[in-house]
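Here you get one chain, nothing else, as structure tokens; it is the form predicted alone.
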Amino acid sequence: MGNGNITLTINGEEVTAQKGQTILEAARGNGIFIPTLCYHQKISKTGACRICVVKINDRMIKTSCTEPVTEGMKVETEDEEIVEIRKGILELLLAEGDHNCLYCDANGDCELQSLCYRYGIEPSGSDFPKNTREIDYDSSYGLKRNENRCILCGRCVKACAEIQVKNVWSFAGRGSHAHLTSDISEKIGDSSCVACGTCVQMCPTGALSFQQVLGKGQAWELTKSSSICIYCGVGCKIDFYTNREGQLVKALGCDDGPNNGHLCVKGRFGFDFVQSDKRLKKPLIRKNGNLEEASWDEALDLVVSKFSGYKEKNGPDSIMSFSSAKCTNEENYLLQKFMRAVIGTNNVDHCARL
């Protein structure tokens, strides 16, 4: 076919893919499910977990996340042999780690658990040797690390290196002694981690998790709403998660925004002021030297009277506005329009100029 398109068959269905795509990309582009653990579309391909294996041309078993499509290729994504391979991989992953689904730091949002449920795999209770490692609960304000639930998929390592470009995470040891380690110290809080949380958002199990959400609600109990980060002018889009009590407990980067799902430490964890007891929830007006609560109508009427008085007494150029990069473009536009059209002055400035 022209335009770089090729034709192949997946599960008996003829589909079209782009030249250079992998089997996994072609399958997902055509709405066909193939399970993955180490793969993520935002990082380079690994092919480590082998859970995405498929059968090519009725004979070859290949990892679909690394195998490129070719013209006329025939792919089977799930037959009896492939299912048995996947079951064996999942059984080994459960045997090597401490995957207690009754209490998991992933809070019901675990890709490993979902695949075990799909293929009917349960912990075997075998005597397979486990390398129990210390759980880092509290060295970091935002992150918790439980290597006993790590499946060595490498997502966090690549996310830190390729997205955040910090190279905090790496692997140490060989064979059954292989484990995740950080650059300076085994403790997250003592490493060079900047707490962006990208590794947690990419982790498919409960090996890395957010401190704030623990004990405040399972994944299926949380309600998602999207907003714009208030901390700078980039305009990162954030998915906020609220529990049944109305508490804001988690922030994830939204893929639809200019941040492409990534967040810095401020956007990731800087929402605790929402639940602060010190937060002002009503306008305050100073009366007889004391700040007293007032209605919004009363407060806004006071602002109007003050602005009108200054303008009448000293002219419109006695008033100026200073806008903020924390505001959206629309909010900044409204402020300068208000100053020019309502107040009648061009005294408009913005923090980004400084």
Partner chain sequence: MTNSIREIPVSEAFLIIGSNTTENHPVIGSMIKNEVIRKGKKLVVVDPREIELAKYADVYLQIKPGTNIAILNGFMHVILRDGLEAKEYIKTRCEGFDELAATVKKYTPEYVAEICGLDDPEKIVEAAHLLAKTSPMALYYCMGITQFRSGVNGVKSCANLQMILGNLGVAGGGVNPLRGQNNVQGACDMGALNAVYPAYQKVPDEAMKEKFEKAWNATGLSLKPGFTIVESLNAAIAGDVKALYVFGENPVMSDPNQHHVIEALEALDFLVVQDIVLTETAKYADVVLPGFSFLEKEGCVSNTERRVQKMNRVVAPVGDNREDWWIIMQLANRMGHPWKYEKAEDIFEEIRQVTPSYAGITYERMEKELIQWPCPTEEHPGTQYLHKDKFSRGLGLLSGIEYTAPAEEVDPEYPIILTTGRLLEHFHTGTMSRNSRILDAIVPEGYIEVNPNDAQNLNVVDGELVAVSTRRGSIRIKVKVSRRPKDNVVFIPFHFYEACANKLTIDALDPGCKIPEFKVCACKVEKIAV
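The form predicted together with its partner chain is what I need now, so please give it after the form predicted alone.
Nothing else is written out below except the one chain.
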């Protein structure tokens, strides 16, 4: 093919991939599904869960997330043996942890759950002992941790190391006793965690979850809409999730924005003020020294009559306006137009300097 392109066969179909791509990337690029758990496109490869194994040239079994494509390679993504292996791995994972979806925050939004469903895994009835690992629901204001739901895929460790670059998480212990640690065996709330929540966003199960922000809603009941973070000037794009009652539930970083899906603690958790009971709900007018609720007409007419009065009597420059760096371009534009074209002054400024 030239141009660094490689031709290979996946499930009997000839497909094209780029040199240096893995089988998984080539498959996904061609719309072919291969299940993954530890793999995540935003972090370096791990190759640990082994769920993405495929058969190469009818003999080798390799993880597709790590194996580079080669010219003429023949790949089977899901033959009987591969399915058997995947089932085996899922059974091991289910036996290792406490995966009861009924009580899990991730129910309906869990990659392990959906793979178990896909491959028809039944409870094994086996008596293999489970290691009891840490449950820490309280120490952090932002994050909850239930390691009995952890599959040790390492996404959180890498998210913290490679995206937030804070390295709060690491694996501790070894073998079947391996588990997560934050700093040196600290509770997450006592650790150096900055609550950016990226680990939670990337957790494939319910091991890490967000502290409830407002009312609850299950994955399938939530509606997603994107907007831009209201805080600093980076302009992170955020997917906000609301429930059936219209309450905000959670915020996930959106990949399209300048943030590439990443958020900080403010973008992640600083949105419930929108539905706080401190919100103003009606215009207020000061009467006898107190601010009292009024109708829009009353309030607007009062402002207009005052502004008109000062404009007439003291001149347009006796009226000043502060515009807002927290408001949209349209609103800022309109306010300065109002001051300039309606009042007749250039008395408009905002907090650019503050």
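On a predicted model such as this, the values are computed, not experimentally measured, just so you know. Whichever C-alpha set is largest while still superposing within 1.5 Å between the two forms counts as the rigid core. Positions refer to the first chain, counted from 1.
Note on conformational change between the two forms: the chain splits into two rigid parts whose relative rotation, smaller against larger from C-alpha fits, is 6 degrees. Taking the rigid core as reference, the CA displacement of L284 between the two forms comes to 3.1 Å.
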